[in-house]
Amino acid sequence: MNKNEAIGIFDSGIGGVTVLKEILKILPNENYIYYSDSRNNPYGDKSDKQINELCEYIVKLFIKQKCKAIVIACNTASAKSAQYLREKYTNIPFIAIEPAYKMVYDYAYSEPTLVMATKGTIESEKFNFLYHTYDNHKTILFPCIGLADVIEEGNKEKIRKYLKEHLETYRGNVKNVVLGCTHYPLIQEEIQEVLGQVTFFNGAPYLAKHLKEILIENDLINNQDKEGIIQFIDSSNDEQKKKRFFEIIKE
């Protein structure tokens, strides 16, 4: 593989931009192709077979573009399809996001915790293994049905209404919040408005470090001395999503 080739990153929408922002902090010179599958968003309410098919379509597109590594920035896709993709496409490294539940075990084990994730992630075998391995017995699993859609839409009023309706009951009762969907860091301030002072746990910084390790291990680090190029593709060709994506990158 060519070191100058891009890294492919995909999510069910623009939420994975929160992952890319963490990656850019430590790998600014790499080239990236970001695929937002907004036409099929959300993944959380789809069958395993559907998710595998959607992910495979995107992976084939990245392979055609000669991507040297693929980042699965969607927690649902990671939980449902990472293993399937790794077994089928053995010549390309896959780096998959995971809900940062182990971080609670490592840093805040004794404190009550709320895991916010999609229904698909919470019900997945991969997450359940993680949860039961590191369960602090003070954890609430909350499937945030429809929240990724509302965030994708970008309507602040709807976001605040959703959070107030669904999270108000947990105010004062939780100290940790695991952001188990890449869309959720985009509304961290709004979540804090409802829950009060909480500590957020997000897997994106750890994925970024792991990606760098994998690139070094495979001798794929791009040594160019200039900032890399970011290409954005949206499956529904939504120009507003493209605009918002690059606005978030610059924030």
Contents of the next structure:
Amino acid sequence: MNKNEAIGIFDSGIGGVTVLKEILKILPNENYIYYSDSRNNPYGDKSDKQINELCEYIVKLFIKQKCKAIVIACNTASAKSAQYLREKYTNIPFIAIEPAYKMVYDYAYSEPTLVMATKGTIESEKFNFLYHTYDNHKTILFPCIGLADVIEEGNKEKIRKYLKEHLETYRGNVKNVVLGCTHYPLIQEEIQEVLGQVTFFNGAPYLAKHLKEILIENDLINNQDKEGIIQFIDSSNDEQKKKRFFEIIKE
Ligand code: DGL
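Alternative state: the form predicted together with D-glutamic acid (DGL), after the form predicted alone:
Every chain and every other molecule in the complex is listed next, the one we just looked at coming first.
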């Protein structure tokens, strides 16, 4: 594996850009290939077998492009497929995200907590293990069915309507919000409007740190002294998504 090769990063859509942004803060000189699988989103309602197949297709593409590491910037895909991919593709490191529920245990154990994630993540064995290990007994698990889709669409009015309908009942009752889907950091302001003052927990900064450690361990850090290149691929060739993706990167 070569230091100059790109890091592959993927999600069911552009939500994983929130992960890439955290990575860019500490690894700006790496090259990246971002794969947005909008043709197959949402991932949140799909079976384990379907997610494994979709992830495998993307992983093969990254391997063909000679990527040196793969970031699964999707909680659903991480929960359902990370282990399968690691066992099958042993020559490339996989870095997976998970809902930052342990962080609540470490820093805000006594506070009522709302975990927002896809149905797939909440029902997954991996998340259930995490949840039962760090349960603070004041936690509501909320499967946000359809929310990633609405965010993907980018219509602020629809986003506000969704949140009002589904989350208003928790206003004043929760202090911590775990953003358990990589799309949700894009709507922190809107969540705050509905829930009031809350503290957000996002796994992306930890993933970024972990990725850097893995690259150092494997002597794979790109030493170029200029910013890397970011290539964007969308499985449905949606130009609008590409535009939004780069706008969010620049924000
Ligand atoms: N962004 C993905 C996640 O983190 C899922 C969105 C979807 O349902 O496609 O879980």
